[in-house]
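First, one chain by itself in C-alpha cells, the form predicted alone.
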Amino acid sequence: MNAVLVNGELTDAVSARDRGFQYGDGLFETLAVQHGMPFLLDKHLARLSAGAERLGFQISPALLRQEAEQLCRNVERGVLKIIVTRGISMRGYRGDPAATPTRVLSLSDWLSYPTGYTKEGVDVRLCRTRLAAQPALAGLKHLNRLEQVLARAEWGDEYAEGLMQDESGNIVEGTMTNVFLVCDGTLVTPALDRCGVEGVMRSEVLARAARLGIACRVETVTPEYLELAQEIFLTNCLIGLWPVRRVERRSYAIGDITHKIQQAIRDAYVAG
C-alpha cells in the first residue's frame, strides 16, 4: 500500500522547485487509519490550518479532508501523512505571496511495534544532539527534522526511544514523541515554548487527564526529573501510550496514572 496524491492527482512528483524541497519550508501531519478512518483527522487539520497561519500562507482544509478521505477510503490498517508546502518560486529566500500552496497526501502500511512495548513498556536513552531554541518555530511540526534525524541515528534496536533536550539541558521530547512524568500525582509535560512539536495526542492526554481529575502542569522539566518521577510515558498518534520502563540505568513503575490516561486515550489510536 503505497498511494500518493500531489495536489489532488495520484503521482508521487513533486518540482524542485517547490519550497518544501528546497527549504523545507512547511508543514505535515502523520496519522493512524483504521476502518477507513483517518483518526483525529479534525485536530490534525487543525493543527495544519494554524501551523500555515503562523508560516504565512493559508491552506484549505476542506480540500484536504476530502483528499484525505478519498486516500483512505476501504483502507483497513495504515498510516497517512499529509504535508503542506508553501509551494512553487523562484531562487530565494523570499515566497512568492502569489504562490499556490503543495499538498501532499501519501499512504503507507501500518508499522507494528512489538506488543511488549504498550503493556510491559519501553526502554530509552538520552540523545546526544541537543534541539535549539528558535520560539518563532516552536510548536510546530514543520518540515525541518534534521535534528531528530541525527539523534535518531545515535542507536539502533536497544532502546525504543530518545528523549532530546535543549542547549540547557531541559527534557522537551522524544524524537517521535511527547513526554509526560508523573511526580507525586501530578502530571508533567514540557512547555515548548522555545522548541519541540506540540503533538496532537499530547493535546489529547491533557484534555483527557484534565476530566479525569488527574492534576496537570505544563513546565520546564529539568534533568532532576527524571530522578523525581514515579513514572513515564510517551506519545504520539501512532503509539497510542508507551510506558517508560527505564531511562537508561534508572527504572520507573508502570503506575496507576499512566494506566488511567493508556484507558482513557484508547479510542483516538490504533491499539497494537
The other form holds:
2 protein chains.
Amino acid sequence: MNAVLVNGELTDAVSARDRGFQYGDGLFETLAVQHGMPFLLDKHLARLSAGAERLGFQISPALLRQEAEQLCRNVERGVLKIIVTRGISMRGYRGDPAATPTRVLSLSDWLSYPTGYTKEGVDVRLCRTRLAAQPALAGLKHLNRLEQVLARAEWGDEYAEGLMQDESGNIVEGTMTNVFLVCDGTLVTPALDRCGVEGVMRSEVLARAARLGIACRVETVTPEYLELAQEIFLTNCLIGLWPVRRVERRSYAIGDITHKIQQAIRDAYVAG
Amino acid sequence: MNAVLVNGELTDAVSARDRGFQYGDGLFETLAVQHGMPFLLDKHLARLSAGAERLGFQISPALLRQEAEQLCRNVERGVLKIIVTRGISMRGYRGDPAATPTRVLSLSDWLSYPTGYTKEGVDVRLCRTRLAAQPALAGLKHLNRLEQVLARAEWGDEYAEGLMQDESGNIVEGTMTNVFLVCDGTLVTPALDRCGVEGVMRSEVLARAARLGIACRVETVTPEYLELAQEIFLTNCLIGLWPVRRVERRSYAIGDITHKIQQAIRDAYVAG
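Form predicted together with a further copy of the same chain structure, per the form predicted alone context:
Every component of the complex follows; first up is the chain already shown.
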C-alpha cells in the first residue's frame, strides 16, 4: 500500500517546477478501491476530463484508466487518489500549450472512521471559514484547497465533518463531502454554480433519488434550511453516506429518505 | 542557473504527498538577485513568516536566509523563488502539527521583458476572470493561484499585464503586479482586505511615496478610477515599476509622480 505512480513510474517524486506544486494548477479525484477495482472509475475520469477542459488542458482518460487498474490490481480495500496537473512550464502564470500534463496516482490505506458514523450518524460543526464565490472554478475538484485546509483546522476529533457556508451564509457543502437536506419529503442539495465541488457521489445520489421517485431540488440553501430540515446527510465516494445527527446544537432524525438513499448507494457499491 | 534546493538538498524533486502539491497549502516569494544578493530578502522572509503564521504553521527565516544566500552566491543576475509548504501529512485536509514545513528555493534566469516596458510604459488589459473575495487569505502570496492562471490565459503577447477586478468590478491588482493610480496628485492603491496579494514592492512604494511627501490612499478602487486617474503604474519585485500607457482603449500619461517613484525604487535597488 501507499504506492505512488508519477507519469507511469513507481516513485513519489514530482518536479518542484510542476504547476501543481507552483500554483495548484490541476485537479484531483478520490476513489474507493475494493477487490482490485477503483469504484466508479468511469465517472471520476469523465469529471477529470471535463474539469481539465474547463481549465484549458487535456488529459488522457485511457492512460489514467490503465494506470489506475494496474495500481489497484491486488488491492483488497484502499483509497486511490488521482491528481492531474497542467505539467511543467517556464516561470510565470502563463501555461505552455505544449506541456504534457502530469499524472499522479497514489494508493493509501482504507479509512479508519468509526463504523458508527454510517449507522448512528455524525455530529457536524458549522465552520467559521467561508467559501469564496468564484464561478470560474465552481464545481471543480481543483488543487486550490486552502479554504478546506483552514476550515478543517478549526476542530480536532470532536466533529466528524464541518459544513461550509458562502459569504452570505448559504450552506454549500462539507469540507470533504456534499450535503443533502430532507425538507417535507423533498431532497434538497445546494446549487454549486458559485462555489463548492460537484461530487461524483452527489450526482449518484441525485440520479438514484430520481429513480426512487423522491422529489429533488438543487437550489440556494439559506441558513434557515437548517431549521426546516427533518433529515440531513453527507456523501462522498469514500464514506458513501453519513446521516447527520447534529449540526452544532440542533438535532436531526435519521429518517426514511436517508435510509432509502443509503440503501441505494450500498446496493450500487455491491453491484459496482 | 536553474538550480533548485529542496530542504537544503540540490534536487528539484518534491514528494507528491507534500501538501503544497496536494492542496496548494503553502506560500511563495519571488526575489530579484543581483551581484550574488537576493534583493529585499529581509522583507520577503518577514512576509513569509507572517503568512505562515496566518496559515497556522511556522518557518525558520534564519534557515531560509542561509539557503537563499548559498544558492545566490555566484549569481550575477537572476530570479530566486522561495516556496514553503506545510510539509507532508496523512491523507485529508487536516494538517499534522508535527510535520516539518518544506522549503523549495529555485533560481532561474533573469527576465526577458522588453526594455521599453520600464521607460515607455506598457499596454494592459482588463481581465474577464474576477478575483473571489476571501478575507481569510487576502493579502497572502499563497500557492492557490488558479485565478491568476485563468486570467493570464486570456491573452498571449499583446498585453504586458492584465488588471483583475473583484466581483463588484473594483480594481484589485495585476495578475503578477500591484497597481497604483495617480488621481490629482494623490497616489491611490487598492485595499487588499478581501482579495489580492500585498506585494513587498507595494509596501516599498507606499513607504517611499510617504518619504517623498506624496499623499497616499489605500482604498476601494472602483472602475470609475480608471477614468479619473491621470497616471497608472504597476509594481513588483522583479519588474520594479512599469508605467501603464493604456488600459484597453484608454490612454495615460507617464507623469511626474510615476517618474519620482520609479527613481526612488531605482535608487533603492542600487543602494540595496
